[in-house]
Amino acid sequence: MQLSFAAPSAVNSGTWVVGALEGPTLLPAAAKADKATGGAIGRGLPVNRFTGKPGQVLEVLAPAGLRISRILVVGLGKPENFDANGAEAAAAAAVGRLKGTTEAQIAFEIDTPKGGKVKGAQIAAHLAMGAKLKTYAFNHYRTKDLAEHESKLQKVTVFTADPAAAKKAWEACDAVVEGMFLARDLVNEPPNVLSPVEFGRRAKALAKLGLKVEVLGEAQMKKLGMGALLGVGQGSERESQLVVLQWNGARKKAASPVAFVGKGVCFDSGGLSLKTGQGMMGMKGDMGGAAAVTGAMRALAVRKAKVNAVGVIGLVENMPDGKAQRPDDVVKSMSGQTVEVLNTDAEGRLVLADALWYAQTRFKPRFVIDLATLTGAILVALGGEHAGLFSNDDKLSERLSDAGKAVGEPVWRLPLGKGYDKLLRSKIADMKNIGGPSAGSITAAQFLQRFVQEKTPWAHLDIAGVAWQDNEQKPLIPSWGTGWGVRILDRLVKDHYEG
C-alpha cells in the first residue's frame, strides 16, 4: 500500500474522508464537501442519526458533480477530547467502512479542531497510522475466497498543511506499526509452523535492522542452570530456545540498558496437567509476550531510538510426553531457588523465572519489564480492556500507566503483598508454582517477584486478556492477534529513557 502526505487539493478519484465534531459540526473540509454536493451531507445527517460521535461514519455514494466514488464523514467527538488516539480511530473507521468494496484509493482531509489535543502534522501522522493498522490481514494460509478477505486499498493520501513535518512524524509511527504487524504475525501463526526454533530463526533475521541477536539452545541453557525453563519444554520434541535481542542506540554506549522479557510458550497443551479441548484452542497465542518484546525491539531499531535496550524471550512448547515434567517434580532455577511444580499448566512463570534472572545478571538493566499471557484470572478481573500491572516501583508503574493511556493500551495496577506471598509456601522446596484457587494473577506475580533482584525496578504485565481477541472488538485491530505491548513499551522508552 502506498501512503503519502500532500498539501490540500481537489480529490478526483476514490474516497474523500472529512470530519465532523459532535453536534454535529462540520469541519471546514466537510463543509466544503457539503457545498460541492449541493447540501447532500447536511441532508444526510439527521436521517442517518449522525451526531459526530467517535466511530460514526456517514457515507454519500457517487456524489453528484464530483468524480469520486464516495464521501465519508467521520465523527470525531468533542474537540477537547480529540487526540492522537481519536485521529487513529477515525481513520480506522473510514478504512473499515471500505472493507468488502473494490475501492483502491482514499484521501483524508480532516482539519485541526479548535481546542483539540493534537494538531497539524501529528494529526496527519496518526491518521496514517490508524489507516495502516486497520489494513492488517493474515491471509497466508487462505487458498480460496480471497476477495472476501483481502483489502483492495492501494493508495492512501493524507492532506496536511505541512507534508514534510507529517512525513517526519510518520517515520516513527510507521516503525511502531511494523513492529505491531510483526507481533500480530507471530501470534497468528499456527503452532505447527511457529516452533521455538522457527521463532528464533525469525528473530535472528532482525539482525539486518541493526539488532544484535543471539539464540541459545538447550545445551547452553543447561550450562547456565535454567532448570525452570528447560523443565517446561522437556516434553516436546522441539528444542527450547532463549533469544537475546540488543539495541545499542544510546549516546553513551556504556549506558545501562532497559530490559524487556517475554513469555514465549509457542503452544501450551497444559503438559501433563492437560487442558480441556476447549481450553487448548487458541494456545498458539501463549507466546504473545515474546511477540510483543520482539515487535518492540524491532520498532526501537527501525526508528533508531537513542537508548540501549535488551529483549530476552524464553521459547518453549509445553507438551505431554513420557519425558514431560510431572506434577510434584522439583526444579532448580538459574537463581538457585527451587520450585515444586504442582501444576504443569502454570508453566509461563517458570519460563520467565529463568529469563528474568538471566536478563538481570547479564545486563544489569535500569529496569526490567516482563510481558506474559500468564493467567486466566486476569481475564476474570479485567476482561479484554486492560492488562494487569504489578510492580515493585511506583515511578515505573506511573510511567507505564501514562504510556498506556497515550497509545490506547491501558493497564490497571493490582496489589502485591506478603499475605499473598505466603500462599506460595512449599513443604519441600523454596516455593511452589501455584498459590491455590484465589488471587491467581497476584500469586503468579508474587512468584515472579522472587526472581527480581532487590534493587531492580520491575513491572509485570499480564496480557492474557489483551494479546488476542475472538471477534473484531477494537477499531484498530482487524485480526485475532492484537500486537498489544509494542506501543506501550515504545512510548515508555520515547517519553522517559532516550537521550
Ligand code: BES
The other form holds:
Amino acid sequence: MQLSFAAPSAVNSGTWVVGALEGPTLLPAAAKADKATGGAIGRGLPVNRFTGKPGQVLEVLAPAGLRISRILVVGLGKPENFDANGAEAAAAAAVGRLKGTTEAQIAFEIDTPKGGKVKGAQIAAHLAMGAKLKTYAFNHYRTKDLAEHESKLQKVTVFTADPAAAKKAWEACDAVVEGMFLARDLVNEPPNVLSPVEFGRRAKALAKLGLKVEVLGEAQMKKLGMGALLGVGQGSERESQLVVLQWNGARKKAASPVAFVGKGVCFDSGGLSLKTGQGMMGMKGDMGGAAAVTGAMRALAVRKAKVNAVGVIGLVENMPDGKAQRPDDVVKSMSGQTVEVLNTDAEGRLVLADALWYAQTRFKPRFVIDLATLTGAILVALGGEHAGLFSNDDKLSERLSDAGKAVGEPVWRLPLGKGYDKLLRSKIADMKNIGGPSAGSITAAQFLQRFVQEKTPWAHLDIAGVAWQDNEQKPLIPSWGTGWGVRILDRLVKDHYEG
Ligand code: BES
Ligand code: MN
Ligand code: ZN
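Could you please show the structure of the form predicted together with the named molecule, as a counterpart to the form predicted on its own just displayed?
Zooming out: every chain and molecule, the one shown earlier first.
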C-alpha cells in the first residue's frame, strides 16, 4: 500500500472522502463534493439520518460525469472534540466501508475544523494512521475466498495544507503502526507455528533494524537460577527461551534504560491443572504481553527514539506431559525466593518473576513495566475496555494513564496492599502461586511485586481483557489480535523519557 500526503487538488479516480461536523455541517471539501454531485450529498443526509456523529459514513456513488467511483462523507462529531483519535476513527470508518469492494484508491480531504485542538499536519498523519491500521488482515493461512478478507487498497492520499510537516509526523506514526502489526501477527499466529524458539527467531530478525537481540536457552537460564520460569516450560517438548531486546538511542550513551517485561506463554493449556476445552481456546494469545513488548521495541528502533530501552520476554509453553511440574511442587526463582506451585495454570506470574528479576538486576532500569495476559479475573472486572494497572509508583501510574488515554489504550488502576499480599503465604515455602478465591488480579499483581526491588518504580499491566477480541469491537482493530500495548508504551516514552 502506498501512502502519500499532498496539497489539495482535484480527485480524479477512486474514492473521495470528505468530512462533516455534527449538525450536520459539511466542511468546505464536502460542500464542494455536494456541488460536484448536483446536491446528491445534501439530499442524502436526512434520508440516511446522517447527523455527523463520529463513526457515521454516508456513501454517495459518483453520478455520471465524475471520474471518481464514490464519495464518502464521514462524521467528525463536534469540532472541540475532534482530535488525533477522532481523525483515526474517521479514516478507519471510511476504509472499513470499502472492505469487500474492489476499490484500490482513496483520497482524504478532511478540512481541519475551526475550533479544533490539533494542527492540520497532525490530523493528516493520524488520518493516515487510522486508514492503515484498518487495512490490517491476517490471511497467511487462507487458501480460499481471499477476496472477501483482503483490502484491495493500493493508494491512500491525504490532502493537507503542509504535506512536508504531515510526512514528518507520519514517519513516527508509521513506526508505531508497524510495531502494532508485528504484535498483532504474533498474537494471531497459531501455536503449532509460534513456539518459543520460533518467537525467538522472529525477535532475532529485528536486529536488522538496529536492535541488539539476545536469545537465551534453557541451559543458560538454568545457570542463572531461573527455576520459576523453567518449571513452567518443563512439561513441553519445546524449549523455553528468554529474549532480551535492547535499543540504545539516548544521547547519553550510558543513561540507564527503561525496561519492559512481557509474558510470553506461547500456549497455555493450564499444565496439569488443565483448562477446560472452552477455557483453552484462544490461549495461543497468552503471549500478548511479549508481543506488545516486541512491537514497542520495534517501534522505538524504527522511529529512532532518543531513549535507552530494554525488552525482556519470557517464552514458554505450558503443557501437561510426564515431566510437567505438579501442583504442590516447590521451585526456586532467580531472586532466591521459593514458590509453592499449587496451581500450574497460574504460570504467567512464575515466568514474570524470573524475567522481572533478570531485567532489574542486569540493567538497573529507571522503571520496569510488565505486560501480561495474567488473569481471567481482570476480564470480569474491566472487560475489554481497560487494561488493569497495578503499581508501586504514583508518578509512573499517572504517566501511563495519560499515555493510554491519549492513544486509545486506556488503563484503570487497581489497589495493592499488605492484606492482599498475606493471601500468598505458603505452609512450606516463601509464597504460593495463588491467592484466595477472590481478588484474583490483585493477588497476581501482589505476587509479581515480590520480585520487584523496592527502589524500582514498577507497573504491571494485566492485558488479559484487551490483547484479543472475539468480534470486531474496536474501530481501529480489524483482527483477533489487537496489538494492545505497543501504542501506550511508545507514547509513554515519547512524552517523558526521551532526550
Ligand atoms: N493466561 C491465563 C489468564 C487468562 C484467562 C487470559 C482468560 C485470558 C483469558 C492465566 O495463565 C491463568 O490461567 N490464570 C488463572 C489464574 C488462577 C489459576 C489463579 C485464571 O485467571 O483463572
Ligand atoms: Mn494459565
Ligand atoms: Zn497464562
